[in-house]
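Have a look below at one chain only, the form predicted alone, in structure tokens format.
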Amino acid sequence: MSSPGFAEIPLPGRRATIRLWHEDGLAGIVRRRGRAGFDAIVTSPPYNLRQPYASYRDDLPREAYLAWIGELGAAADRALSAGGSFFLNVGSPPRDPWLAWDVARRIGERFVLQNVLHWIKSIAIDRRHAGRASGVARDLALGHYRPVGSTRYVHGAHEYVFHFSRTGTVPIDRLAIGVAYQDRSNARRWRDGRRGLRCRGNTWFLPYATIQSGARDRPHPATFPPTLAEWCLRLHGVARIHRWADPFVGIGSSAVAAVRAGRTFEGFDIDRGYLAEARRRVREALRAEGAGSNGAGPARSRAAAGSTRGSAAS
């Protein structure tokens, strides 16, 4: 492999840069720690279903592919700082709706189990079951997933981020991604209730953004939304995060996340040309944010939706 280093770019108007690094992420998040550890680590990785992977072979035995995740899990251990969290997005299909879970317990044998979030990327919603104040005047089916064609299953429409963290007892800001009381009465009956905001909880609606080239829009087999990135970073309070960590970075989601939040950012891959359309699609997020803040660099952390997933390379 040749040198490394494949990106460096700096976060105009910030004390953050955004490095992306050609090298084994499992290796690169230990050996790029710095004295104190990321604040956060927040990535997909493979999940051994045969995706077509650029650079990657995802089609382990069972066990060597749990192994491997334990090695994620020891690697994470070294890297992470005393008080970070590591939110890992990870999914079943539904032939085995154990998978998810078996990752999880392979990664909880170093780290509690502190939160675990439903990623929803489509739903439907029946006007009925709305309520009044929401305004919708018919049923609604919101999102994209991928149908499979099954008289035993239903459509997977979710996935899982299990956030982990050393004690489970990490302080998280809840209100960074709160949502508005439909009935603004509910907001007096709530300590939490005079900012207007309550809990978002654990199910998290972000949709794939509509796209007309899976190949030039899409490049990758498994991508999540940049916004879930952010989200992940603002739930465990992104004033609280130095620097943070992506081993999979793949196409770039968690990369044009750090340029939303402002903070300084490495992303691994094994994979030359999913480094090569992060780094374009981290250029194009910081022209965006300089477009919205009048060139004062990046502008205050948005929660819009993205278009990518990150995995073993996202």
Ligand SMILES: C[S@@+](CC[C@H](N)C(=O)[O-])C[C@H]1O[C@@H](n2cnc3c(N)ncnc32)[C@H](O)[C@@H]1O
The other form holds:
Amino acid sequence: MSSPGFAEIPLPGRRATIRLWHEDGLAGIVRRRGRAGFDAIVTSPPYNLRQPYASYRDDLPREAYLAWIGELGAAADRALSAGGSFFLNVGSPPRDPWLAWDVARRIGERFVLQNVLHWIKSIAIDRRHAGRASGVARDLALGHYRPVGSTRYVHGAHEYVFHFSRTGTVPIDRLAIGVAYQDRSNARRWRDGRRGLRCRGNTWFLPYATIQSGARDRPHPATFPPTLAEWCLRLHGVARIHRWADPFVGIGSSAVAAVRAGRTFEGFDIDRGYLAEARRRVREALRAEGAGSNGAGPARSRAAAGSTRGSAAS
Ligand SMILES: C[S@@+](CC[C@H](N)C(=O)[O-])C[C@H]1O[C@@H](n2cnc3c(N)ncnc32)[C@H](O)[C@@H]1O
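Cool, the form predicted alone is there; where's the form predicted in complex with the named molecule?
Below, the chain from earlier opens the complete complex, with every other chain and molecule after it.
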């Protein structure tokens, strides 16, 4: 690769820039870590499930794959700041439930597993379990999952987000992604309750946006919604993030999260087509943020102030 610099997009009104690199992500995060290292790494590697990526062959022998994940852990160890958070999204197919945990164990050779978060893509809620105060009037079946034809397995409707840190003691901002109490009458008794919010817990319901055409609306076989990365940043604390990175940026879901959070971001991928789509989505997100703040540039400290957003438009 002659020049890995693919795109550099300043965030208007912020001293922050989004950079996309056509470069190996493991080498990239080490090369571009800066003096203090990245305050957060949020990423989703290939899962070795034969996904039809444009430039990457997703079919290594298991041990070779896990050895490569070990190299990712070593690169993250060199690239992350002392108080940084490393959020790793991985899923397991129903026929291989240990996959995500095997990956987590390799990364855990260098980091402490501080939180295990569950990205829920689809959920069914029976009205009678929702309770009267919820206002839920009928049984709900929300979100999407990839159907598996099987007489043995139920559909896989969740993935993991493993939150690693160096010591397991990185302070987090739970209420930055908190949820409103449904019944506030007792909330004052709890310290967090005075803000009317409680911790979201480790189940994050984030459905994929409904799309009409994969090729047009989500031209990549394995993305996460931008809000997933955004919630990771906010859980770590946006105010404590100066620079952060995604070594496997794909079509730029993390880069869109960087626009929303208003923080400098370095994203890497080995496929130029994905990077071009990432650049397009960043520009689209900038337009959306500009519209949301009356054209005055990205909504400045919305994420830093901890306000909530709706689910992703991925
Ligand atoms: C699971 S996808 C990430 C998708 C991304 N989170 C999104 O929402 O668009 C993994 C990505 O890693 C890229 N990739 C594979 N090997 C890589 C490497 N060594 N360095 C950088 N990117 C790589 C693939 O091209 C693919 O886009």
